[in-house]
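Consider the single chain below, provided in structure tokens and representing the form predicted alone.
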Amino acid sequence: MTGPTKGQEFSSEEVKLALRNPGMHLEGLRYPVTPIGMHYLLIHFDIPLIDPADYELRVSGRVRNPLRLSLEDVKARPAVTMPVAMECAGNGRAHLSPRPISAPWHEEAVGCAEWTGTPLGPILEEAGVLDDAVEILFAGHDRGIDDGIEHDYERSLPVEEALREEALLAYAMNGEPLPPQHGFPLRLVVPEWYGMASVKWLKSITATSEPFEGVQQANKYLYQSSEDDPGTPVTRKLPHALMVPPGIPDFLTRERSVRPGPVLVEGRAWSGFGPVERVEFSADGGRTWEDAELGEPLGPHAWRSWSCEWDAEPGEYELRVRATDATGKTQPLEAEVTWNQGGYGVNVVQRVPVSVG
């Protein structure tokens, strides 16, 4: 299930992949701090079932002092708490055509929660990762098979990447312990990269001094332009702004119905390059925009609300909102922009279509 969909029917693989992985409620965006039974969720194999009390971290490769740490170990360091924008890599892959097959994310795999750590620079300086080391690799306890071969998930990141003060080791979420299905009792949070960088059930920290070329990395998360591409890594964020559709839905279609007046018009922007510092809303199916008020962001890594009032006026309408960030990255108005062989990194704008009256 590597290649595209010829058609766009969802097969009966993804409809059970989009039932075991569930995304938010876009009504959800009305939350700073999305509540833990709201944020996204994407698993690539089993929850692993772990004792807390046998717990071990092990540290080692190319280090000069192998560590092993128990849970209380690393609770036992200095703890941080920040709110970030976490984001799925392939978020908006239903939406391209051909589609890629797998999880069928419309714009829904996305959550802000507050995660509480200890910063994972520390402990890599602890360990003293040698000089020869070009890479920090990851490993979870879940295992499975992808692309035909077994495997534990497994991903790495550049020694600079890892040693970036917002890496963190998390075994906290809305200051509860983890949920199994968000990592318990360990996970690794990389807040401006997309969501399959923050490893969960964390097992091992490895330096290695040679580029890791395992499934999860040289498989998968590239931006490929056919099967032949090569690609290259799927890293951090782009801009992305999403709105709480307005009004209220049909039960089977999502058709939202709005009733003439004023029409609170709100949601949530965030990038991996940088702050957002513009939204746009366009209420005639992106002909014009106007600029969004935005509010204060929760902290450098979190999304940032916007806000913009509209007239509603009698009549069928396509909503639209699309982020700027601090680097001038923006989103593209059409999802053909940002096809590839993944459907990764998809951020084109969303689109709500909205009657009036």
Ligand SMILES: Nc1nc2c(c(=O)[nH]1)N[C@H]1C(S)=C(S)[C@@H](COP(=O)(O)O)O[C@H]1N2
The other form holds:
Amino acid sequence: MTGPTKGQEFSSEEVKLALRNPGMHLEGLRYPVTPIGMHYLLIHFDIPLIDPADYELRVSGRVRNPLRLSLEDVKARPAVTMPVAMECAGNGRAHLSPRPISAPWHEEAVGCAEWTGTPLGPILEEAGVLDDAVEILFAGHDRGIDDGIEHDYERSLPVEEALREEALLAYAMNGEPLPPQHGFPLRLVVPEWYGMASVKWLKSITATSEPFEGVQQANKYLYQSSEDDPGTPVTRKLPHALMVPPGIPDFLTRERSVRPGPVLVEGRAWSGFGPVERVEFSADGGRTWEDAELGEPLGPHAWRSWSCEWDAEPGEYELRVRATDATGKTQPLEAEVTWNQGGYGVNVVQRVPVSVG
Ligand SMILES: Nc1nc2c(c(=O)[nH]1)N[C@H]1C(S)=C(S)[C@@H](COP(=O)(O)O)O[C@H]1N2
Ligand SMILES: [Mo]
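Which structure goes with the form predicted together with the ligand, now that we have seen the form predicted alone?
Below, the chain from earlier opens the complete complex, with every other chain and molecule after it.
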């Protein structure tokens, strides 16, 4: 479903979705690890109320030894902590014209929290996934209706992706128990994929011998060029760099004012296909680009800091930033080339208008 073209009004449904699902304040890019209350949120239905005392995670389906794990069982297993750049697949959707109707993100559906949990792989090994299993299905405790179909929020991963060492069953965020809105008491974290794979309020894990065809897999999260296009699944995060908007904002338009002189422009960049190897900055609307300096990555699945000195002379500017990863994937200059039915993976370069004076 598509809505008004760019520049037209947002519907009240989109505004309500945006208020339920806040983004990260872009100045939050200054923090290597995003504070809990600044991390973006995406909640399709309602936040379920779960009593940790009777919480149980069921692991079943095409496995030799089905498991029932309490929260204490999960916490007693070996623990790993890792910073992960998480981004919603719908980030950038609002730049499209016509605009698909869903959470109207511009750039802010991102955050990099430190997740603590236990690796998923050893749990699947203990359950003994059978040879005929092709996917692992993760169901949440949240239920709702989308495309007219009632369902639990459920997503699957191919078995080999679920067995990757970075896939985590997380019970803590930045050293605190998961807050209700981020998946209390237990969620999946699939670091390289867009956020939809990281199922919150995890209820069950099921090994299946058939690919999952539920709403959140077969109707949503497909790159489709038109309604008739069967499409290809949305998986890993495309490269993306963002800057802390420099100077000070206007309250309503958020246009930036900067004083003349040297300005350190800084931000973060990430990709789910490989490490970010290059970040370029342009102060002249993309006519010329210079390489930004890259910081050390916080970890293999975190974002990477970048910075660039800009000698701001009086005038009107449009700042841009672009990341390229180790596989050579980079960001498009125009959103339209990424247009797809659901508005996924719109990693168009950020544009920040600035007046210097
Ligand atoms: N159970 C459940 N898991 C979910 C969702 C959801 O609505 N229900 N939203 C997904 C989507 S689309 C995203 S982008 C991430 C957002 O995680 P966060 O809210 O912790 O940032 O959670 C994913 N996991
Ligand atoms: Mo998302």
